[in-house]
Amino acid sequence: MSTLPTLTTPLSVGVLGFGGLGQAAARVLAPKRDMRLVAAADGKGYIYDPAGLDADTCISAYAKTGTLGTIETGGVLSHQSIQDLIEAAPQVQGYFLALPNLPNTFMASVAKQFIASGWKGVLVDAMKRTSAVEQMIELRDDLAKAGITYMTGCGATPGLLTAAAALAAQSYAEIHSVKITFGVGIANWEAYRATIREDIAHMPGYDVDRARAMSDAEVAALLDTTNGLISLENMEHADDIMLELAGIVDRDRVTVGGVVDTRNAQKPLSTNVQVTGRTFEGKTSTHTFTLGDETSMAANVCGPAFGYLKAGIELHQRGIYGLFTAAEIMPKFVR
């Protein structure tokens, strides 16, 4: 009787991108024993230490100098930090891509870097847009041939709420609708510049290119006109394609919207997913899964991302490569 391979812990993992989400990822990993953060990169440099990185040291250095590359032990300044880190740290088993997907092709271009490098391991992203995930789907065969297990759409939404919808759907013979509503509270938008720009790109009259080109002053001026609130409806969100790919519901029955408060840490409304369907007895009902208001955006993105990273590493060690979504694979809890 064959047995499944067991993971040797701690797993050596890295984080690409060290803005608000990347820094939160470092803090999430700090107390974990299943995973050890050994590598991180930003736009100007990277750091690698197989013995492990200290989150506070990394966050302090980034705040003072704008890059991890200035850290005395293990830091390297680089204008091609991702490529250089891949070459310097082949032992890293998986990466969380805490990168802004601006432009909309950026994440796919990063995946292509990993494919071309010959590195084999697990990549996890928390991308939002349907069109961005569609680009990853086009790379499915290339990822599999390269020996890479890629987990896409594995944040909060898409991610945690998509997985909840996939599970809730099991009660029904037919799914009528999936409605995801999110509330995000951020005390200071500048801590999540890239994330806020991605949200602005969903606003009427804006797109990815326009949002990306906005200066910080222009973003602040826009937020002044809305009292710091960003209200979004019928967003282009990859929950739709992920649930369709999983065979659960057609994408046109999935809607995503919400409110982001960029001036208050308290959520403006509770984040939830509602799955409405018909049971085999012919009754119509709605399941609602609501996230606790006390959980931050960072907690609801980084936690699932590393859970999916752990699941991806298990798949990878079993020789299963290619592309998977949060609606297809159950995350593994990272202790």
Given for the second form:
2 protein chains.
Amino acid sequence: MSTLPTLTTPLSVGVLGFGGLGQAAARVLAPKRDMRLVAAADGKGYIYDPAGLDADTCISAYAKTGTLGTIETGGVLSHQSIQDLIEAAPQVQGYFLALPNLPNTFMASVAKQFIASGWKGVLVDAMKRTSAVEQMIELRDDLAKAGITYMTGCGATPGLLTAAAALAAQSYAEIHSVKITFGVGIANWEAYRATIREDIAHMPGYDVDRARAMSDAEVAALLDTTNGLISLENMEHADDIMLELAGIVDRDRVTVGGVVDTRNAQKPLSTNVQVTGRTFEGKTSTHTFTLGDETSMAANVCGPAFGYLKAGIELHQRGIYGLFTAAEIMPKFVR
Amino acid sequence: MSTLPTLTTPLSVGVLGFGGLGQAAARVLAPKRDMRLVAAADGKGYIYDPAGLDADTCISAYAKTGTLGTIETGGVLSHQSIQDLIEAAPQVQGYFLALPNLPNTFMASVAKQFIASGWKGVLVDAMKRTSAVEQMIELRDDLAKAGITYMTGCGATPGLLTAAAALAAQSYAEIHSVKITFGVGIANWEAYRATIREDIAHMPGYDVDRARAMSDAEVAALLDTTNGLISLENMEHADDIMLELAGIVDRDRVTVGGVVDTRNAQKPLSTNVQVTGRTFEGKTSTHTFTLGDETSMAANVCGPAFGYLKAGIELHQRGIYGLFTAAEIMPKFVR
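For comparison with the form predicted on its own, provide the form predicted in complex with a further copy of the same chain.
Below, the chain from earlier opens the complete complex, with every other chain and molecule after it.
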């Protein structure tokens, strides 16, 4: 068996969900040679073109009509858009699930659709919550049997920062703590409606249902009381279960918190992960991985997501199916 | 195929070379449940015991007699110790090659011994020089045919920091530069004679042959002129070819430099890697991964080396052979 997998590029990939994250994903892929966006779906329709989709056309159509299904060449209106797209486009090798994290069972229900469809390929999510990733873990055997390689928790955090923590742990005999602190700056929160509600759901006194039921006006009113800042501590973030699964540290030693500024593109603090442990000589120390402030949430989520998608396609082509997390696999650079 | 490889632990592993690095490797493994040190070799002998070696016994014997071959239970004196150990211990699943990097062809010659022997398993090196890793790349097909999974450049740098750079690259559409700066503090350089000569070989006016030919007195005299500091810039370090092979960045955009203090255990600066790139939105930014000052060179080399050895054994058990670098594979945590 040869060393380096020889993928036939460009890889044909799709994006499910076309909100802020899905649109950013389309823009990330636009200049790539290794990967071509050929399929995308939203709640009301989908588009498929094996020759490749034009990001601007898709984003413009979605902005005007609320769905990709209205695009003349290749667009199809559908209320079961994911199901229909899977059937229409069996050649797609992998999908980035840029879907809302809410309801908490949504991503697992989409995975079940793929399992039931008979499609074989790679799925990547950028889910945040521990309980959502736990649902995927339960599907592990079903995914493996279906010939699907599923990469879970592969965005920024969990994702890039979880992987950095897994790497940093290598210097230590024992890990005392993994502390993830993120800063997010969004000039215009209305572009990330779902994401902001997910953040609000982590605030004291809120939960997923309450946050999801809020109108835009209610969200705006809440943000007025905090000067646009959402401060979060001890969030339910799947970094914990992912690092525990990888055998690195018990989940209760992994903490995630941060500050989201919904009125400023500049980050309120530099996103970082600190891994503290004891070396084999008995010294206690801390490795730190810090993201540059100029990198956006979209860049830090979509880049890793497609990097894990590429790594997943290599695994899939070797016949390795089932469930993997960002803490186990090195993402591959998509050129 | 199931998701998570089920390795039968403890894995039986060996260490080739028993200088400072090999002895540290024995100490790193001592408390592990996942991995058991069962074999070790130096230039004059080897020891093999499937029940496990005692690190203190090995280190003490080596200090007293200059070889592990003098240990009563299991020690064998031999002038072809590696060859003899391979034959005596076919059950060993993987070796960390904690051998001197010099001469520059030495590691490749050891790999060829393994290829010729018929042994199948995993080899990990922590080599530094680009030209040494290039020799391993030439052996790629031979390694694959022999059923050997070889992990090259899997120490600290290259290794941990190369992997961190590969991860950090995920946020960017294009990488402008990868800059690795290390600080090493060694209270007593005589414990790392080979490593220090490798560093001196990078100094202006020195090369591998000249550094290697220096007596301890000559090394001491040189260090007297620099107050014990070895400052290095634009070093030939394999991080460059490893990141290029992974498709992340051209090798000429990867620079490695640092300062070694041979008279102080405290690091003269914090070892770090900075990855600068352009995001898909056109922003330029820098991610930084910084090692805690209290982590020693030995911790940052041996930890990753065994993490990659564990990952390599998982690959090997899936029938994946050949050559891999630290930039391609996520090391696994050894408990």
